[in-house]
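What follows is one chain in structure tokens, specifically the form predicted on its own.
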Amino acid sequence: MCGVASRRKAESIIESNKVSINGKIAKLTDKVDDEIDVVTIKGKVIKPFTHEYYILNKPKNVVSTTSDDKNRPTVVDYVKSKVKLNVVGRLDFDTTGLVLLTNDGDLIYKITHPKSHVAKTYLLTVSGTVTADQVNRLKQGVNIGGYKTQKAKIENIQTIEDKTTFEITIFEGKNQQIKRMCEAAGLHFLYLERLAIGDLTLQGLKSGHSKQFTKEEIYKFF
């Protein structure tokens, strides 16, 4: 968990007498209290592993990865952390809104596993007006290329001039799902912003701003 080695490799390192606990050579059966014990490998202190949790209001034209071979800005550029973070629920390059970053594998699994059915709410903008039939199709699920989406929730429909916005909540996470749902329902997609994952929202964060949470705080949302 501290990024030193795999579990199997760690056992090999311990058996080679390279690990010490409070200055004493460690054995495989030893236990460590990371709040008071000092663990070293060949004299180098291993810092205790800690989970970190951040939310970000992702701006447009930012990549939802930790690195980019085209040298484009990534979501980790907006978070002040020295640990390796994973992006939970990536957004497209041109999509804005809520992104969660963490190194907590249990939370990532809890949110992303298909059986969890964690709700994801978006503010969707399409061109023109939206018919009752199109809304009903989205609610009941549409075929997006050999896969029928689960039922979606549609709320707060507003048409202003030549554009319509509404909130859409889905309970799965297929690649570019909202865009493909729009295409299947005969809607012309314009813009998308994620408002919430589960009960976690942007909480008034401005675009490009992030906020750190404790484990106790973040788990309350899921």
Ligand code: URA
Contents of the next structure:
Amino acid sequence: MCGVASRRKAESIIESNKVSINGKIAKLTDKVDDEIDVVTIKGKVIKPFTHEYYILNKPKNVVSTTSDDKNRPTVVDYVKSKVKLNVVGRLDFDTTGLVLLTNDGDLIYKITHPKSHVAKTYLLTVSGTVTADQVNRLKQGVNIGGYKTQKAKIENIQTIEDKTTFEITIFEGKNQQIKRMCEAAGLHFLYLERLAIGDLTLQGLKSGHSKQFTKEEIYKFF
Ligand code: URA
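Please could you give me the other form, the form predicted in complex with the ligand, since above is the form predicted on its own?
And the full complex, kicking off with our chain again.
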């Protein structure tokens, strides 16, 4: 619970006398009250952490990593948390929309494991019109650099003036998948916004705004 080691490894660390409770070497049978007792490993204080969950409507020109060597704004700048968060399913610098941030490794695994096939829905804007054949190709799968994409869902196609927007749902997450699918289908990509991950939507959040969830609330979506 302190992010130090697995349960089994923790037992062997305790058995090697490296753990103390209030200055006294700990035994496997000891119990602690984490509100009162001070637990150390080799003299360093450790504390249990709780899992935190946030969604963010990521603005354009923000990186989805938690730090950036070019000093660009990152998604964690938009979330008020003292814990180290990870981003579930990154978005490109120029892509906007739903990002999930958490320190819960089990949830990250559940959502991102290729076998989970969690749906990701995007609002895509391309230039010009889109033919029935192009829609079909996107739906059935296109070749992106030697990989044939799995079946996708396309809904709400609307052409206004010189642009077409539609919702596209994919059940996998290859790097820059939507942009590469556009290229493979001969579409000129303009904008991309993620609307949902599974049943979790943006919930009316404005760009740059975030919302915290409890564990119970977030797990209902996955
Ligand atoms: N597909 C892309 O091409 N970019 C994203 O940011 C997300 C999905």
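So that the term is clear: the rigid core is the largest set of C-alpha atoms that superpose within 1.5 Å between two forms. These figures come from a predicted structure and were not determined experimentally. Residues that one form lacks are left out of the comparison. Numbering follows the first chain given and starts at 1.
- Residue 161 is not among the residues whose C-alpha shifts by 2 Å or more between the two forms once the rigid core is aligned; its shift stays under 2 Å.
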